[in-house]
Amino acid sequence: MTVAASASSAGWRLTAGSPLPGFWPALGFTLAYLSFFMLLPLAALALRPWESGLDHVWAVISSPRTVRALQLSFGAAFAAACVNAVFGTIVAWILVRYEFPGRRLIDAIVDLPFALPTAVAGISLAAIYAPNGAIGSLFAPHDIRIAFTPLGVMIALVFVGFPFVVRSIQPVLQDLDVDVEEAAATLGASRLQTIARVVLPAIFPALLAGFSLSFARAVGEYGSVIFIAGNIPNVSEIAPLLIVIRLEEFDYAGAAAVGLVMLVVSLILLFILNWLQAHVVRSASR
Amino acid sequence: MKQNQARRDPPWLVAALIAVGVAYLAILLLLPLVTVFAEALRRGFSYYLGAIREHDALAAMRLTLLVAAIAVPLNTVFGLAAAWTVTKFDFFGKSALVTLIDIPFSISPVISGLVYVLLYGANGWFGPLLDKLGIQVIFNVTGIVLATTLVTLPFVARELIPLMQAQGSDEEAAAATLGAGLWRTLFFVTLPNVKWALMYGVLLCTARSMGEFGAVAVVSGHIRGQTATMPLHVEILYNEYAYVAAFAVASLLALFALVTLAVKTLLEARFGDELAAQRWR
């Protein structure tokens, strides 16, 4: 449709002359919303680390307890996605590939991380993995300890993203052509071979991609990690409990800047592994 | 699933693929799912009964029902008149109109209780304001109900979007040529095209509402019987060492989550074609 066609028909109309009605409304609600639920709080975030001045930010994010949670948040999370990369692949292959009694039931329950509040999955972990617990007793007695210890962190972080990689790869896996794994065997390659030289580059971008949005999920997780982290400063403290507790002593720039120091930190992160498995797709499609 | 002859893995592959897979998920996902159940009942189900039955745990059932029944009213208008507005237009700003609406997925949830105490708390932006005026938002249910509109804001859009893309414009097209107003396009042209789409984005922000944790437990001041929720509930009865009573009441949030992965489960099998983005964060 012309200017003229959608001028004449609503002297107000810019958009590229949709016939439809409600373009303003829809619009303006849709910026008022977003700008009221998340734009206006997002501008405190940014602007009120400074507020109190670069030394008190600087100050706060460099603090030992800052960067040593900084540092638990950051890593226990890439540990908990690497783990989830390979199990996730493990559990998407056979749930593709094999047929087995409970396929289905098995199917459906690897969404449950996603539908279980993380409080409940947080204390039930704790009791799971303490020193006293189903799991925590098999190695009390050869002195490793799960909870309230870094591992016990991951393990958290392993539970609540774990269905990003395999719901990532399952769709790749089932779209996969049967044609190359054939041609793979007929030119002689075993099937292991096959499976490591053939399949996995195949399904390569979609792993990055599960291990992204699970890596991304455990930096801020909070409710499952809690229970079971025990809570130590500097030893099992995680970033998302270090701005409640400088909410509670009411520093709200100490809060925001570590709040903000989280949330630039996971951009990069997040646009490097992006930018990598875009470079991968494009030097596999080469 | 059918077995190509150049798909078939060695037997003893087969077999420890499936043992391996099976036995991490029975350990990293099954236990703490049974864990909560065993816990809960380990006193008796009369216990149980009466620690799910106690006035506190009622208050916190109340609160959790009521922030669930605001917001996911109020995002899934949103999401309709943000699909409504990013598939029937072309505009300038249009991608990252739709980048900003999935902002809140990449966000920590403690961020999104923290930016509104920034905004609304005692030492906020507006906390002089609205304390001038008497209104309290933070350590309120005020201030819970806006945390949780923010964590669960994309779910019902990102639903909507890809379908309503996918689906064109020719229905409506029609329908306004012929004279129907916005509202009658709406209701009796777009919704019924969506409807198990817009169910199940309702359904994933509904169960996403009542279980959220971080952003309201920063926002809430946990104050028993008033301003916790569910979840916070059961963080106070398991920091009182009342264990028990805290797994019975996570029993029943653990209960609603099966309920939904059913829903959920069911809605993807018979409407999978129909359901855009199966994926849920």
Given for the second form:
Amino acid sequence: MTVAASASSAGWRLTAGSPLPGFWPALGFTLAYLSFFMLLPLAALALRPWESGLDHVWAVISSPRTVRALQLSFGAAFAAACVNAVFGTIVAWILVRYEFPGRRLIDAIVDLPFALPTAVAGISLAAIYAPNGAIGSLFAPHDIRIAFTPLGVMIALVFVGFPFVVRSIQPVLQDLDVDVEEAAATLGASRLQTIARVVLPAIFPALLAGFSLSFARAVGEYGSVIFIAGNIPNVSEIAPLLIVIRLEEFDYAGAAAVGLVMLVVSLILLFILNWLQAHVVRSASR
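The structure above corresponds to the form predicted in complex with the partner chain; please provide the structure of the form predicted on its own.
Chain only, nothing else included.
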């Protein structure tokens, strides 16, 4: 057996003549970095709720206020990610496939939620969608409220998560050869059939990645939501705000309990999305 280590059963191989040496130092640095900045804080979050006992943890996470806040956070995040998946794909398609005046400006505006402070975004959205705002005033006569409702929460989450979908799909569309679409049209496929059978299968893994990023960003969003949500308990109160309220009450164990529930649910959902993405990639490569 040579110095070159082989572990085909584990799905990886090290060779003595590798053009990228230094595997073990790099692996050690990676594990140390992840442990220090991610695993240790997560371990502290997992241990902190139990300081006040199991009864206190259960009382916090099973209270109607906590359950409603978790439902709103995850439900609005999922709905916002779905909206971004549809319209983000359309925007990415337009930016890649068409040349028109102002295209570069629109391309730059897509990244605006990345640079804009979340508090500024929340104040702006609240001012626009409030009953006396530019858009909210159009719906107020019909007794439709946007700001200070779950709908307003979802709009804020759509705003912060939109760039993730566009930037995930855009490079894939740029690499997708237009000749493939033209060949499908030559063979008699309609435009809808070309999109459904040629374009969507090619961009679907990137679409899932953008959806996951948008969802993950929305679940933990705080700054842009609290201004437009109104923070009404059992109506428009999000889980991150409930954590802050618990901290202000010096109930650190209760805040950690809510955070732990969010962490577990988020990990499960992201694991499912990543598994689905990997399954799609494997199916497409066969």
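Residue numbers count along the first chain shown, from 1. Only a predicted model underlies this, so the values are computations on that prediction, with no experimental measurement involved. Rigid core: the largest C-alpha set superposing within 1.5 Å between the two forms.
Superposition on the rigid core between the two forms places the CA atom of D175 less than 2 Å from its counterpart.
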